[in-house]
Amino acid sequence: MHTPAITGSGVFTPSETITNAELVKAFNNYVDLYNAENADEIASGTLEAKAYSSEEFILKSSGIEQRYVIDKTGILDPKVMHPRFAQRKDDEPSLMAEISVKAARQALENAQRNVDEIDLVICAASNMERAYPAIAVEMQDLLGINGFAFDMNVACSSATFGIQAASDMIRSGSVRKALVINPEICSAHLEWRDRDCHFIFGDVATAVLLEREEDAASSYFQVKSTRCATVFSNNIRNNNGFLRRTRPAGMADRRDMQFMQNGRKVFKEVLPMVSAHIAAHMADEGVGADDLKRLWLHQANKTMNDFIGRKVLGRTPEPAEQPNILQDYANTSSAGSIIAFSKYSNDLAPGDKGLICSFGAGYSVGSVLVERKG
């Protein structure tokens, strides 16, 4: 048996940002258009008028101040309200693979590794650009990696589930080095016309390199233990898919073809599940609250993270103990905890322990307990 280690990480951040002020202006312009176009139905009571959003509402609800996106022009156009990406030919790189390669190369450089040393590529993300061929195999080809690759989707928990899958293969000896990549083009599955969620997501790609501990070139994080859990729930759902055209009205502009959630039920049900999951994982590994130097949590909502931090540590965490990045990136699905890990881990000293945790639709939760070495 071999011990897995995280030896490198990378984050690709798009160049375009949307502030809350920009988003609110576009959304409220859309509301004006919608209410005017449906004035008769609204007046008769057969249709409900849409309400304005506000910067204060967004910040209070989420803690988000801005988000990075690949295309902002379509999102901010009140007559479009979604990103617009150019159609690519089959012999061109897909958008997901393109941004993934940028994050992967950062992770390789960070770990002082070359592509010819990698055995495995996992594309772990909440949505795939196509059903097949696997995005991971395309990434593998673009990077020039031998070995094998596959896609996996556990929604917002995909990154930690991917780390567990790679770690298990390293432990067993079936691979020596693996890239787990999380390309999240969340702007494409968000319903920007829905006041309750139009501010939630942003775009990004992250990557981590895992390898056998004895192969690590410099300082690294030993993966001490991983744990995953799932419980089925419809409270976070997206009904889009390849069967859509086979069903009545399948091609309609239906609300359920984008991200949907029952936020209140998610808060009520996910928070206890995640807190108990982390507590049990730590207890089984003999790690107490005082032993944990850092929590890198899924960046969905500041209130959720604050609640989990208090439950896990038994007190209000210091900002450095539980770093948040969602104020800048918004919710980036599976990539959020990896952004936090990549940006806020270098200061830990040898022997310091931390925990990466992501959670979301499924319901799903994954946790990775690590210790700084070297």
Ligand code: CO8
The other form holds:
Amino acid sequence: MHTPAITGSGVFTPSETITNAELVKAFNNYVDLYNAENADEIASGTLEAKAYSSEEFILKSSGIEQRYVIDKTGILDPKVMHPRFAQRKDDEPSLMAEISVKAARQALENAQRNVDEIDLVICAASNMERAYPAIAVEMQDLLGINGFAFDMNVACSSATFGIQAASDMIRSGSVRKALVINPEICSAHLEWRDRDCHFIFGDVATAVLLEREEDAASSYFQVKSTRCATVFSNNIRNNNGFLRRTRPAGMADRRDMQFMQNGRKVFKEVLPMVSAHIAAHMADEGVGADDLKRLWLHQANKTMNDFIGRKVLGRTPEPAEQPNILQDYANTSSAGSIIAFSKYSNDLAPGDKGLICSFGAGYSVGSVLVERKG
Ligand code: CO8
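Return the form predicted in complex with this ligand of this protein as a structure block, the form predicted on its own having already been given.
Once more the chain from above appears, this time first in line as the rest of the complex follows.
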């Protein structure tokens, strides 16, 4: 058996941002258009008028201040309200593979590794641009990696579940070095016309490189253990899928073909699940609250993270102990905890322990306990 380690990480951040002010202005313009176009039905009571969004609500309920996206013009156009990406030819890189390669190269550079040393690529994300061939195999090809690759989807928990899969393969010896990549183009499966959720998500790609501890070229994070759990829930759901054309007409723009959630219920049900999951993982490993130097949590909601931090540490965490990036990136699904890890882990000293934790649709929760070495 071998001990796995995270030896490098990378983040690709799109160049375009949308502030809450820009987002709300565009959304409210859309509401005006919608209500004017449907004035008769609204007046007759057969259709409900849409209500304005507000910057104050967004900041207070989520802690989000802005989000990065690959295309802002389509999203902010009240007649479009979604990103616009050109159709790529089959011999051009797909969008998910293209942004993944940028994050992966950073992780490789960070770990001082060459592509010819890698033998596994996992594309772990909450949606895939196509059914097949796997995006991961295309990433493998673009990077020039031998070995094998596959896609996996556990929504917001894809990254931690991917780290568990790669760690287990490194432990058993079936692979030696693995890239786990999380390209999250959330803007393309978010319903920007729904004020309940239009502010939640952003785009990004993250990558971590895992290898045998003894192979690490410089300081690294030993993966002490991982834990994954799932419990079925319909409270976060997207009904888009390959059976779409088999169903009666009228499916194209149906609301449930994009991200749907009952945010209040998610909040209430996921918080105790996550807190209990982390507590059980720490207890199994004999790690007490005082032993934990950092929590890199899933980045969905500031209040949620504050609550989990207090539960895990038994006190209010210092900002540095539980870094949030959601104010800048919004929720980036599986990539959120990895952005926090990538940006806020270098300062830890040898022997310091930390925990990466993601949670979301499924429901799913994944935790990775790490210790700084070297
Ligand atoms: N502006 C003004 N008012 C608003 C707005 C708005 N934009 N939106 C809602 N309101 C109103 C509501 O209509 C409601 O009014 P009323 O009381 O009259 O009915 C009131 O404000 C309160 O609304 P909520 O109860 O919905 O507000 P909350 O305080 O619960 O906050 C949140 C909403 C922020 C969504 C919160 O519930 C939350 O964060 N919940 C947790 C969600 C979560 O963690 N989800 C995880 C999902 S991510 C995941 O699993 C990955 C999925 C795959 C990725 C998808 C990419 C697209």
